[in-house]
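Let's start with one chain on its own, the form predicted alone, as structure tokens.
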Amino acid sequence: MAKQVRIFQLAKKLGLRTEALLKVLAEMGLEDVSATSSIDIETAKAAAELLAEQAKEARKRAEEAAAAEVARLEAEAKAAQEAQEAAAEAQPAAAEEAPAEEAAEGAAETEEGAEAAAGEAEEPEAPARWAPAWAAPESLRTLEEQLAELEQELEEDDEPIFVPLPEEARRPKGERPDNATDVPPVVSVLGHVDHGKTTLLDALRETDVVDGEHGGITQHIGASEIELDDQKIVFVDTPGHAAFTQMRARGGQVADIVILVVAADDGVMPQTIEAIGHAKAADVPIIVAINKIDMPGADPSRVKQALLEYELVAEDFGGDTIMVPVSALKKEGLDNLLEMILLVAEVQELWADPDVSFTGVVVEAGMDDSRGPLSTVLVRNGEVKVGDVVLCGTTWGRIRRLNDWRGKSVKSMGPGHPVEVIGLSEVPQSGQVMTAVEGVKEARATAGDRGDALRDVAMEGNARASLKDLYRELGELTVKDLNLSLKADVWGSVQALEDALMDLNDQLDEIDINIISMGVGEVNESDVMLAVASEAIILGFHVGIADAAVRMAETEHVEIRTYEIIYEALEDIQAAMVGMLDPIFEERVIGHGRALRIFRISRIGVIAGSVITDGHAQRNAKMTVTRAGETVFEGTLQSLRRFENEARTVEAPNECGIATNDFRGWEEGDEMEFRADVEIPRNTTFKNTR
């Protein structure tokens, strides 16, 4: 398979806007496709050169703008001297030459200025708007060089920019050892949400999850175990709400095998597309479980040929992939499909080295009030035991409480299990890979060289220039920043959360959203205070906050805002988006209204006794005056009064009188039309979140 690189992970190597990338592709004829999509390393290569070549263009634009205005300059300087010999040759030959010296000189001096001028826009020291690239040809170099090097990665083989999990977080490969032990297979449910992945699980496991779920929404991930004649099967289940692709993806990454749960009422959805494409990327056996076959309207059938599509090709198709009708909520078709997980597994032959040092994955980790930093790692190799010391990113701790998926507490855990370590000195990312290590001062040490690490990456990307900041300079893109601070009960949310706003952030030019810090637990006084420096909202899901950051955000006017269900925040961030777009006005006719009887008056001028016949007129209006269908008047209405007093609007079908400095000629009977710049609502629409 060849490798891939996600559109919105090359928009951040080239330091550019996802929906700037999104457009340079859909110029290439890839428009169906979103910051999520992956292309393969050709296609980035050849968005990256389209890059380079449009940088270039406005280079040389610019270079153009450039030259011309050298040009006029020299051409005005060449005029000025011209005219000034031009009146010196008019002179009378008896004048004095003091006043030709004079104008020698001023000519000279103009010349001068105009050499000056042109040097000064030739390298100029400070942006100017008629050479816009010119104002940063850093930028443009450190973008040159930016793309080049992204064209040397995406050209090693052996080092591909997106690698979802490390290699020691996989399976193992190669030659089985004598001492391997056999291990139940991990099987990640994926599908479209709604499509009853959790009740599928609650099924199986005879567990009752769905109804713990805010709006019926799985939005986290859970691991899981089995027994059937004495074989485990290990499930990890993960939300099928278009926000969590990363959780979704991460799901795919660990399982052996696949359960795409498709519903027979509903056929194949945007997940469902998005689980098949994680399967296949992360080359994982896929068995389709046609779910809700007892619904009105449910039609095996048609999902069958649907996926055909996709390239899954149900056997009785004539094709090798395994598709189980089931109904989760009538519990039938269930043995069948687990028979059909054992027979892939035992296909697989499925082994861990239970000798080796301990090696397991991070599936998620959250933050618990009472015990502190919580994972669920999956056990690849090896044994983890209370006590050990473990390394886990840039975090670490010795063990105190090891829990198996039903919350009992263990001594030990072997590969293949998953099971829930307490003890880290902070929450680790999912996706991590954590190991056992020799002792603590190992474990600080190491953690610690891997924060500065990554520090130092942190520090180099922010002192790089961007395609946007370039813009930024250049006064080709205005944009307003609004800045969040996201905490949530789990990393996986926190991710989910980001992805789903970058995601809004790309669909909206005008708004910049920019995340200002993400973390786990209960918002604290800390993020109040991030949150004051940086002028964030902060975005809570499932979390508390601390009683100290409420009365700190009352005092600091610092909005936080909590929720439980992940598209209830993207809709109020979509419509706070909406609402610091700048507004949009346009001309449109407001009324008209007719003159009945004119007055002249001494001290004041003509009047207008007039009736407004429909609409309204209104002060400062635009307003045109027709007599016998032809216009007299084009202007401002600058006096509009009501009886004795000035008005500021007048509603038809009222009298009022009617003025203007500009024009005095009125006549009963003409007519007039009021115009004003009025506001157009924001017709903004965003991508379904749902």
Ligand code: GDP
Given for the second form:
Amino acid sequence: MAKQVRIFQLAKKLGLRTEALLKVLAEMGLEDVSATSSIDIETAKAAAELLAEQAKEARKRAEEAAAAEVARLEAEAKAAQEAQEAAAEAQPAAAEEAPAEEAAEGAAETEEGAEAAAGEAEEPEAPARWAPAWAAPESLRTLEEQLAELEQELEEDDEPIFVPLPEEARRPKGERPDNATDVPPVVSVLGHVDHGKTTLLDALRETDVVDGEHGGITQHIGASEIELDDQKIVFVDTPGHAAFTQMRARGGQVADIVILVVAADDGVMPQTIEAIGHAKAADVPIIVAINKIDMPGADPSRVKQALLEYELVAEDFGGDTIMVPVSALKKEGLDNLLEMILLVAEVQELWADPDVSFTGVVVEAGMDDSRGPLSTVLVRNGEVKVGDVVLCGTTWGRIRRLNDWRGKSVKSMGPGHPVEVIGLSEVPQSGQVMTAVEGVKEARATAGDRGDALRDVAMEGNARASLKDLYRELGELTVKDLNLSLKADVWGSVQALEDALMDLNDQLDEIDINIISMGVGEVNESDVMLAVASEAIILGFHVGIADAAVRMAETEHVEIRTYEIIYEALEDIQAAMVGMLDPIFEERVIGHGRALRIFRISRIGVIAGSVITDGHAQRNAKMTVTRAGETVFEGTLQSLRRFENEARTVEAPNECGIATNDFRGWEEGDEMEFRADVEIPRNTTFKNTR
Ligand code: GDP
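Alternative state: the form predicted together with the named molecule, after the form predicted alone:
And the full complex, kicking off with our chain again.
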């Protein structure tokens, strides 16, 4: 995917107003974008070039206009001189007037021409109005430099939106060895929120013939398996909330087949498009489940039509994308869908080597209070056994227990199946590869080396000054810090929360969200200690707070907020960010009044006995006095009295005495306008860009 940049960030980089950039993008045919939309670097370049071009033209026109003005002045001077000379010459022979007139006419013509040229030039040229400094020819070079810089920054800064899965986490490729075994397809159900993914997954699970015999699931591990006619299908769970893009992307990457659920009554929606992107990026075939066909407004052909745009062409539209109408709720069409899954899987000829050393990919991981770090692993190759020493990212351990997808303890698990692994020293991250290693010594050494390498990278990252730091240094922005510490039940949620918070961070220049620590498990004393040191707020997601941490937080005045729903956490943070913004004051008209009677009192001065006609008057307000539409005074309202007493404010329709030392020429009937600096509530709308 080409490098992406947010429009407002690009505008900032180029020293432009965002609206100006949006205007140019609209001219380029990109109308459905807003300040927080992302565009790719090529589009960014094209927009900047168009701007530069426009600015250059505007400048050229301005220069032409200036030249025309010079020509006009010269022509005028010349004509006047000629007229003078002609007049002088004509004096002796009055019959020769014509040339002088002609000359005068000629001058007039030139003048008209020049005026026309000047008129054209005065026409405000949009680009000239908001053309940034670099648009001047001498600094056009800077534009190129800035773009190159931007590209460089994107190159360095922007983590790839989706971290690709390591090669070992994918299906083995190449020649199928003789000893290979067939493995079940791994299926991810993706689609827009509320289109019925959960309902469909549950309904599909219920079709499992074995399920009834085993008495259902005891402990859900984030993946499941069903068996029909001796054939198995593995489903991995993918969270639905918008913030979990990364996890869904991973779900798409580990899958052999993506089921794209599209509600027939709702059609193609943002997360539908996102899901198509994930599947295509991972090169995984898509089966479309057109769901909710039982609904009155359901129109499967409209969904098929809409999907054409994303190169998903239904078979009855002449393409080869399998689209199955279903009702997850009424359990209609499920057999057909399962049949199609098995059909697509059969074509893929999925295999694994059971005899090589174990490798697996983590699809879910978390912390359990009594059992410690847990991870659900999809066994890719080989076999994993209780007692094996395994390595996963920077963590390792000897496997104490393995559970199958129903939570039932097993001694080993072969390739193609999900299994819950207990015994790691820390919670791994989803998407990481788990491998069996020789022994504890090797595991510890490799995990240590990897940890060191990660820390080095992190240090480098910290050393790099952020754009906001730069602003801060330049004193252009008062940037306030919002320090946060994140705890969640699983790493996926921590990452999702981090991603979503960084998204918010990018949307508001004046607040800098710093995530000072992240972790899995309940909020504990060391979290609170760290929060004290860094003045951070602790956000817990799906986790409890240890009693000792509660007590410590109380005495140390550390705020701990826990959430069950991610968008509630995000809403809270958004509110906190807006609350931290400096208030903006703007001069506004606060009221009007009219002078009814003028009192001239010696030693005190002139007091206008007035009525407030609307709004209010307030002491020290700015005041404009007009008479018959003409301004007679502009200054400050210095004294405001009501019933002999000084008043701070007087509301309409009350009467009052108004005076100012700077103006004594009051007359009855004078109109007053009062203005004051009013605090404008800060209102920032955040956009969910994921
Ligand atoms: P998810 O957000 O994609 O996981 O969607 P859910 O499975 O939670 O379903 C969202 C809503 O749609 C729920 O109220 C379901 O009962 C309803 N729903 C799901 N499938 C169907 C269906 O086939 N027909 C109808 N009428 N409603 C459905």
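It should be emphasised that the depicted structure is a prediction, and the values quoted were computed from it without experimental measurement. Definition used throughout: the rigid core is the maximal C-alpha set that superposes within 1.5 Å between two forms. Positions refer to the first chain, counted from 1.
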| property | result |
| --- | --- |
| Rigid core fit then residue 74 CA moved by 2 Å or more between the two forms | yes |
| Threshold 2 Å Cα movement between the two forms for residue 605, core superposed | yes |
| Cα displacement of residue 618 between the two forms reaching 2 Å, rigid core superposed | yes |
